[in-house]
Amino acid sequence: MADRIECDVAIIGGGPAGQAAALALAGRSLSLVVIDEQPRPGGQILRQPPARIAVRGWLQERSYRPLKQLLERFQALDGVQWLGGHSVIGLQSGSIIAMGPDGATTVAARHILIAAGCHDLAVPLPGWTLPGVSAAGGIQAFIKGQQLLVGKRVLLAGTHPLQLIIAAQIVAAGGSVAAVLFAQPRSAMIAALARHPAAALRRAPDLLATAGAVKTLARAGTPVRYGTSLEALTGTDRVSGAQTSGGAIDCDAVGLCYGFVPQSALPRMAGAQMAAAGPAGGWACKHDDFMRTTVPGLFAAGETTGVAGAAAAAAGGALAGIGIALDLGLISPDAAETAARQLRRDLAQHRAFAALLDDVADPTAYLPAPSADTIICRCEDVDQASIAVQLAHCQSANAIKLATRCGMGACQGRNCEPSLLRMIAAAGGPAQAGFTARFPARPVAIADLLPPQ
């Protein structure tokens, strides 16, 4: 173990939620530490290029402007210790272990905020482990960070409307999109919109941005198909095509976009109560009106509390900052309630829009069917048939993990857990909390945890 840092408040995550919390706590004579896996703040939504690289026209779309303003305010703060390039591998009340380029650092804090974001839902189907197949969010990260394209002819497939935005960004970066496939029919998406009229009206600019992406794709000659499901990906050394319900499509890269699940390993490790997240699966951290979790001194905000987008994350982060200031006695209860009132209204409205998106993009009826030899846990190469055999004997996620090693790999079950829980549910198994979260949350060498010689 290398360094030890003591501070008043530690924030895990440098995205909109973490930035907003830091701004809410600024100027109160507190020592703040912000920890993030990326070298520079911004989170995945504002993934910054490396400091030595300038990207012309970086994220100039109108929807990014408020977030870039928030980022500028955060970066201008004095007195915030930024631990970029550090992964939090352990968390308990009042204490964090973060792994960085110089080894492990222990951060002791009176209060801790988890704002760890989310990740793409992993969707096993035949051929999904071929090189060239990735989560759509990964493709977008390359474009945002350095304007890099992952292939010459990219296919996007899934149920989430974000794939339209990503496809338009690929086109704008000079790439070619083979097609954008929605597994659900367009009529189902329109019906879902109609079930949330108030949220749709309030967030009309966001819906218009999606319509703008469709126009961009139309000008580029990119087909957008609805009611077309992905059945298998083909290729030898790399993906070269896709079999769909509408026929074969040639491509050299594929982005899967069926939804997003919260990063939940850290609050689960700390013992916080969780609840089932959206239709894509995963777990959201329970919290009160000031974003306190059920663990004393531990707060949560952003996608950790449920995937709802950057605006909701910023509102929740600011609420958490006010809550921490209240618990530290730096603000009166009346002042805290006054400061929180509008933020709570904002958060409720953003979550209403997130519910609309969940309805529009619900993947549960459209997920591709894995074959017997489809890998479910790609870290440990556990296929569907191996898990199916165990399901005949036990229907506990932890028991199947012990029997097959599904969930024991480098990702600690982040990718395979939703698939396994769906298989257990399909076999008639009981609802359950998934894998028991264990230290470390990220891969780490044992030598990095030992005392220096």
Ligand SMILES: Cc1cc2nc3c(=O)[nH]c(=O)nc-3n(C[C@H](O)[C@H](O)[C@H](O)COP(=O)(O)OP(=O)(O)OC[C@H]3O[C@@H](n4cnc5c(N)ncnc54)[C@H](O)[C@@H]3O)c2cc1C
Given for the second form:
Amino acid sequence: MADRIECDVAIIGGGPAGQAAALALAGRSLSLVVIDEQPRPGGQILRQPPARIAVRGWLQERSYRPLKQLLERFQALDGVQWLGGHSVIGLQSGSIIAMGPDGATTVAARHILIAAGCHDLAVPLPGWTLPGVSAAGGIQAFIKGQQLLVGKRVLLAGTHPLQLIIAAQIVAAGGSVAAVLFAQPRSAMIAALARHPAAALRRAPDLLATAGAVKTLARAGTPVRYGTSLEALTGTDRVSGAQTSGGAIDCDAVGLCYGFVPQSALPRMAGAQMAAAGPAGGWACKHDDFMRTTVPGLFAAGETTGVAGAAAAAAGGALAGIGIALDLGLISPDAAETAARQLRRDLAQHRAFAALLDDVADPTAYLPAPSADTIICRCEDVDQASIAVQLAHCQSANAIKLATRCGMGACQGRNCEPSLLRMIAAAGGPAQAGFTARFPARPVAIADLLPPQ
Ligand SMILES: Cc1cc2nc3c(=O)[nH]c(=O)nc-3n(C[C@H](O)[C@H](O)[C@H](O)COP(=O)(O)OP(=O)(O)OC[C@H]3O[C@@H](n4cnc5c(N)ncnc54)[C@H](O)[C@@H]3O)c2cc1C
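Form predicted in complex with the named molecule, following the form predicted alone:
Zooming out: every chain and molecule, the one shown earlier first.
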């Protein structure tokens, strides 16, 4: 173990939620550490290029402006210790273990906020382990962070409208998109919109941004198809094509975009109560109206509490900051209530829009079917047939993990857990009991955890 830091507040995650919490706590004479595995703050939505790389026209779209302002205010804060390039691998009451380039650092804090964001839903289908196939968010991360294109002809497929934005970003970066495929018919998306008229009206600009992306794609001659599902990906050394319900498509990279799942390993490890998250699956951290979890001293905000977008993350983060200030005795209950009132209204409105998006993008009826030899757990190479054999005897995620090693590898089940739970549910078992979260949350060499010799 390299270092030990003691502080009043530690925030895990430098995205909009973590930034807003830090800003709410700023100037209150306390010691504050923000930890993030990315070297620079910004989170997923404002992934910054490495400091040495200048990216021309970095995230120029209008929708990113308010978040860029938040990021600028955060970066201008005095008195915040930024622990970038450090992955939190363990979390117990009041104590965090973070792995950085120089080994492990223990951060002991009176209050901890988990604002760890979300990740793409991993979707197993025949051929999905071929090089060139990734989550659509991963493709976007390369563009945001370094203007790198992952292929010459990228196919995007799934159910989530974010794939339109990502496709337009690929085109704007000079790339070519073979097609954008929505598995659901357009009529299903319109019907879902109509079920949430108030949220649709209130967030019309966000919907228009998606329409703008469709226009960009039309100008580039990129087909956008609805009701077209992905059946298999083909290729030898690398993906070279896709079989879809609408025929074969040539491509050399594929981004799967079926939704997002909260990063839940840390609150689960800390023993916080969780609830089933949106239709894409996963677990959201339960909280009260100051974002306190069920574990004393532990707060949660942003996508860790359910995937609801960056504006919701910022509102939740600010609420958590106020809650922590209240619990530290730095503000009065009256002042906290006054400061929280508008934020709670904002959060509720953003979550109403998230419910609309969940409905529009709901992947459950449209997920591709894995075949018997499709790998479900990529870390441990466990295929669907091996899991199916065990499902005949037991329907507990932990028992299947022990029997097959599904979920026991480097990602600790982050990718395979939703697929396994869907298989358990299809076999009539309980889909609401996932893996027990285990230390470490990220892969680490044993030597890095031992005291120096
Ligand atoms: C790949 C990806 C791309 C996205 N792109 C868009 C987009 O273009 N537009 C849009 O509207 N929404 C996008 N989203 C959704 C978006 O992430 C959120 O709406 C918003 O960024 C949430 O803010 P947050 O603060 O909750 O989380 P984030 O912005 O994700 O911030 C969480 C931070 O926590 C850090 N972290 C997580 N786990 C650990 C750990 N164990 N140790 C240390 N640090 C950790 C992460 O590195 C990250 O910087 C994307 C999501 C993903 C996963």
